[in-house]
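Single chain ahead, written as structure tokens, the form predicted alone.
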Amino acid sequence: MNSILNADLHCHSVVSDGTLTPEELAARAAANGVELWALTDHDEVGGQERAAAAAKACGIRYVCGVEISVTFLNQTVHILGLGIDPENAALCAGLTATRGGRTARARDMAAELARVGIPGVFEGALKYVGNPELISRSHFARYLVEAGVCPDTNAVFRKYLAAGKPGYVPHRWATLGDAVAWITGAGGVAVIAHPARYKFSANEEFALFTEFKGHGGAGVEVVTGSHTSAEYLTYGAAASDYGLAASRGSDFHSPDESHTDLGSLPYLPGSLTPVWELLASRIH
């Protein structure tokens, strides 16, 4: 397999904050000319055998994945894991361990939104949740939407759901080098997932990537839906300074709420080093 590849290799569904059930992304993906597929739900491997059946029915290439909150320098970071044993007992402990904090957190989500007057928001946010322990502010964004609180999900966000935000509640997930070492104990590979994201100065953007390689990640998102045609480039450069391999995924979660569809993205830079070639083994 080469660069040339329709490899989508990051997305969600209802078992984490998506809105489509493992087997209609399947079927999105297989129907928009995906070659290669990983489900890539937020810390929960709980969609993976069904996924895995449902690329097998409509034809299309499968890894496993994951995708791991870490926090890093004060801020989210997410770390992919693809190719991973979705039944490794360390992984699955490092999951449920991360995921416990949610609750609570939510709790502290709408009761920061009830003293700006928006009272009910996590019960509201509940309908939403496929997984009650995975509550998550796309849930709270959905409800505020069905409320009439913001037009869409995006606003609500910028509103209230972003850092210094009124409903704004940080929380400490995994380590860095604790979610690397649950995705390759688990026999897969790490990726850092939409690094233009979490906006970090030029020197906490090396950190970031200098202590994950010393963990022994081993590859950047360079093509994915929140990264402009401007940001492939500087993640492709950086994938080649930092002897990474090039990853390329979605991160849809929804037919009405993604920018981007699955499948839809342009190929990776053919100078880089596809991720899949370092997936061979572990693709079904």
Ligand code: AMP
Given for the second form:
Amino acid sequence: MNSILNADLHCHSVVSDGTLTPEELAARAAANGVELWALTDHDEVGGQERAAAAAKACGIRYVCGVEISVTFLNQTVHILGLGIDPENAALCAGLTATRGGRTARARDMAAELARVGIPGVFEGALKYVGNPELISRSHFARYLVEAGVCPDTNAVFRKYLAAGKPGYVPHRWATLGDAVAWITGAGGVAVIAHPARYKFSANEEFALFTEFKGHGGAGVEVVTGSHTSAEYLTYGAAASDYGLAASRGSDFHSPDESHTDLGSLPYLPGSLTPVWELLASRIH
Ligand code: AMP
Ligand code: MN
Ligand code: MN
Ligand code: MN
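Cool, the form predicted alone is there; where's the form predicted in complex with the named molecule?
Below, the chain from earlier opens the complete complex, with every other chain and molecule after it.
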């Protein structure tokens, strides 16, 4: 398999903060011409069996996936695990621990929002939650749109849920070393998700990439719905510089919210090593 492959190795289902089921995503991926797919729910592998079965039924190749929340230099960084064994005990224990603080954090977020005059947000957000262990800011955003507080979810994040805003509660996620170890220990390849989204200085970004490599991380997302085309070039160069394989994924969450649909991305630049070259034995 070369770089000309409609691979989509990053998206979310109702098992985390997406709005479609694994089966609906598989059908949509197939309809959009995706040839290799991974469902990568946040901190959770509960959708993997359904996704793999649905991919098989739709005739598309599948690799198991997850997107782990990590705290690195006081920012939240997302690390994708591709080609993991979703039944690996250490990975599952690590993900359970990572999910653990979400409900308390959500109650604190709701308390902060109540303080600025928006009550009942915890209960409101719960209506949108598909997995009781995985209440996320996305569910808050959907409820705040329903409640008429903001016209769309992007506006909710800008006004209320981003760092420094009234509904933002800092949270300590997994460490970078633990997340990479859980992924590689489960037979997977660790990939830095959407690197352009972080607000690191050049030195901090260097630390992220070098420490990630030092822990055994092997890939970086280059072509993703979270990057501009200029950022494809920046992080394509970073992949070459750091000796990392390149990944491609829409980060699709919802037909109503995501501007990049499953599979609707440019191909990876031919000069890069596609991450699927490292996944061969893990493709279903
Ligand atoms: P959490 O894991 O609860 O902190 O929620 C993070 C999720 O919120 C991300 O995975 C995105 O799906 C969503 N998100 C973060 N920032 C934004 C934004 N600016 N606009 C829309 N969704 C966002
Ligand atoms: Mn998300
Ligand atoms: Mn992410
Ligand atoms: Mn994601």
